[in-house]
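Only one chain is given next, in structure tokens, and it is the form predicted alone.
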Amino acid sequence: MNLIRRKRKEAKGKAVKTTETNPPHAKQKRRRWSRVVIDLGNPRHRRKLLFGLLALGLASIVFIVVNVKIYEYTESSEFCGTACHTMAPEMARYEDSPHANVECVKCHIGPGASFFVKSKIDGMRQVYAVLTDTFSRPISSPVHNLRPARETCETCHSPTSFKDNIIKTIIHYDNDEANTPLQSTLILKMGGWQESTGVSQGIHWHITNPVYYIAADEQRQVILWIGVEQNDGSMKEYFARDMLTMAQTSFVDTAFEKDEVRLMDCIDCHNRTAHYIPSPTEAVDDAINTGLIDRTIPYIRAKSIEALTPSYNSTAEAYTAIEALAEFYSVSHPEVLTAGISTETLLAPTLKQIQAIYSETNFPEMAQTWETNPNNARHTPSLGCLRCHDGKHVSVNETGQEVEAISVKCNLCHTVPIIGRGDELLVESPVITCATPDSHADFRWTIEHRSVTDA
């Protein structure tokens, strides 16, 4: 009985020791950080404290200036023309621009989070393009998803204000032996919006009103309709003659309803101002006005333009053609190889301007020159104002006939040319002499000349 109970009390011992050691229910301790002590007493205890704070500022400190930096650099000219290879023929026409002291995000993002934050996201589209191979060739014109002009060219530019009228002479060279000079004046009617008078004028009448168009093409050199907002909300609106045969009504309401209805603003017609590329001919006549072409080696200008304007596959090709113009010479003026200073002949300056007019406005590699990227601010010898200012987009009543016409008449935006071939005066403007032909009366045969081949 004795050792029964011995027993059974031995059993219960140990569960109860069982128990206190595992009990069923025990938490597990949790694990904690260790007690951080900081006596302001201990001159130990203060020199640590100090010196991890100069250390966090000093870090502090040197994360924002890096940060600036990055900022500044990625929203440098130098960074959006040179850090990719796709954009060298618009950084070299850009620093040749009159806005190349302009940085590049102050017309293609400007002021304002939002459109850092979208031009950041479209970055990296374009950098995937890169990588992949999938980029433009050429770079597309217009950038269609450009923020409004008003909110960045306007910042600078007002041209909802009236602007005088300002002379403009233009020099160009004939094809003559002697490249004879020929000088156009004629005076550019800025216009705007005069407030004292409310009249609305000139070349700037397109800003200072609400116009709306519809184009046919990517870069916005066929257009298809035009609406001019009235003083009462109402719209006016003109048609091109080819789509007169078409449901209009329906094909305008579709381009509105798929947001393809543009507002005009600066850049429909300043399109390329920071990056404009000129013709063999503007550029062939600027290079001899300026004295970088010599103006006395006989067919100059006739010959430099001939070898710019093929299309070459590489600038070693270019150079190759150009160089090829001392045979011709050679062979019809041979005192242009002879004469010149020193050792270097009086040809050989000008070959090397002419390959380098070739490599700053041509770049084979991105597939771009003068003629993939119209220039709209003027209209030779792309169309520019002459999309819209070409008597062919017309408003019809009701009945489907025509009512008007948008103006073709070119003293709107400019008088008439005043014309001299060297010492020659060859047009004079009516506005000098009365001795001008009635078939000339309304401007329009400037136009019209341009078909006429005999005198």
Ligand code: HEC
Second form
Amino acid sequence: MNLIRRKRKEAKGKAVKTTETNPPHAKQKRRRWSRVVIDLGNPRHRRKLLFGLLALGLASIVFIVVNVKIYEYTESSEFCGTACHTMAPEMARYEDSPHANVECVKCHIGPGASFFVKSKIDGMRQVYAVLTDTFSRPISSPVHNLRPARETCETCHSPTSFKDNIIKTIIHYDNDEANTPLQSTLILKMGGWQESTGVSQGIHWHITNPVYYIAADEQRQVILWIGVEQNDGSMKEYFARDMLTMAQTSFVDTAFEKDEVRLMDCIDCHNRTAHYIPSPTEAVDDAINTGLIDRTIPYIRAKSIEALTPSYNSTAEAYTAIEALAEFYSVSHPEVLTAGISTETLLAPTLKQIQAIYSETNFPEMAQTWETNPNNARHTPSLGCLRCHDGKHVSVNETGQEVEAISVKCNLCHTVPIIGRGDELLVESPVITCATPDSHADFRWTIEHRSVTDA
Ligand code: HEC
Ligand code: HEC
Ligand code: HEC
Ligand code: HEC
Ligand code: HEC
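Moving from the form predicted alone to the form predicted in complex with the ligand:
The complete assembly is shown below, putting the previous chain first.
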């Protein structure tokens, strides 16, 4: 206690205990700050005050910036995708997807504070699962508590904008020596909803018409029941025929009670739009198409797929199997390696490419492959649309007679594919294997068909 304070206290008539009678810590406790007097008329005070305020302002800015940066970083795709090694497959496929520039949080959290808080709490649970190694491999999918697509996807994609049909050419290659190209061209009936007319049709009909369904399995691949809400509020029901033959319909009420009925949205078809793992066939066809795999190597399509298909125990084992293709060529097709072309220039880059496909589509650490996550936006290689459109989901009348089935007609969703093989036109699609007349080998048949069928 300094002299001035003691004097002041004495002046106020307060009893001042001497230091001698107090233990050192008690003395510390009673110590008061001297009164701070700021005199703005005093230039020294003014300077000090200004300096103090500046320092405080600067510290606040640094504090805010650091927090914003931490916030931004924890919201970034880099953080979400790389902070935990468990996300490696999702991150790798995301970077190769049409959504590579859309941040993870745009689909997984969406706008609004409540989902932000929820996601941070969920994030904590995930960190705990990683620390205690209790997460599932692969991370289970579908994500059951994913925010409804209306509040995420529809912030960028308007369901009213799907009016045009789109032409698609899907390129495959044959397993022959020349790896002949096979193109399927089809017109997809995109459809959607037109606000002005209220018309809703085509593939995107499912969004403007509430379609409910009950799945038998976690991955929603086996559909037991489908309900389409009609304009008058009633429900048009379709049952999996197997359930009807077993006289099982009460499961629908139970599912409604247990809240296990799902309302179809974007994610029921576009479930892999950010994380699609192509099958070996698709990945190889794509690599040949983009020139990464050299199409001039005989049988390279068949051989690449053959090497990529088995399930290997490790990446090293897969790489060895892929390298072994060089032996196949040196024995069966030595001509590839002669004619002035060495293994180094022709085969080696292609084998490296096949290895790259392996590592980009197989994630042994997370036990994730193309087979663990079916893509529902098509019907090959997984069931996709045909989970419902298989002709085996039927509506019945009061007497239990089948009335109609959800259509499996090829031209419900797209025109019958025109298939070209190299320079020829093949009419048979790999799916429909019925015999077609010779006239169909001519392009004109697509136009003339209607007028000549009677003949
Ligand atoms: C365009 C929207 C979109 C973006 C962007 C996106 N995801 Fe996803 N993600 C989904 C959807 C939809 C599912 C649900 C998949 C399903 O039901 O099969 C999903 C599923 C997942 C799963 C569950 C496991 C699995 O493979 O299905 C993880 C983990 C995941 N995403 C992580 C990420 C990470 C990390 C990022 C950013 C690097 C990201 N996602 C970006 C839409 C997205
Ligand atoms: C932040 C905006 C944004 C969000 C959110 C978003 N997308 Fe997209 N999406 C895009 C953009 C941009 C493209 C076009 C990419 C291109 O053309 O390369 C696209 C392309 C697509 C495509 C066409 C490419 C393909 O995969 O065939 C589909 C389908 C699609 N989005 C579905 C979805 C679904 C489903 C969701 C929700 C899970 C979603 N999107 C969320 C911006 C978004
Ligand atoms: C019944 C299944 C289904 C549902 C539900 C569905 N889509 Fe699609 N969508 C498709 C199919 C099939 C395609 C064409 C696929 C392709 O191009 O490979 C497509 C194409 C698209 C495209 C690409 C359009 C283009 O011109 O290339 C976008 C974007 C898209 N859908 C967004 C959405 C959004 C957003 C939702 C939810 C509001 C949604 N879809 C719901 C099946 C569906
Ligand atoms: C969960 C079940 C389910 C799935 C999965 C499903 N659909 Fe449908 N779809 C229906 C039902 C139910 C109808 C309506 C049948 C009726 O008219 O009563 C329908 C109708 C349609 C129609 C006709 C719409 C119109 O113009 O009236 C098209 C086109 C279609 N679906 C395309 C697809 C495509 C493409 C996919 C896959 C990407 C798909 N559907 C997946 C249940 C499904
Ligand atoms: C419920 C809707 C629907 C029905 C029914 C349907 N398809 Fe498709 N089909 C699709 C969609 C969606 C695609 C995917 C187009 C794409 O890859 O973008 C597709 C793609 C295809 C392809 C190209 C696949 C590839 O990888 O080359 C062929 C061939 C095909 N369909 C044949 C048929 C035949 C034959 C039938 C009748 C037995 C049929 N489809 C019925 C929706 C349907």
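What we label the rigid core is the largest C-alpha set whose atoms superpose within 1.5 Å from one form to the other. Residue numbers count along the first chain shown, from 1. In this text the structure is predicted, and so the values were computed from the model without any measurement.
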Check: Using the core for the fit, does the CA position of G233 change by 2 Å or more between the two forms?
Finding: no
**Request:** Please check if R44 moves between the two forms, taking a CA shift of 2 Å or more relative to the superposed core as movement.
**Result:** yes
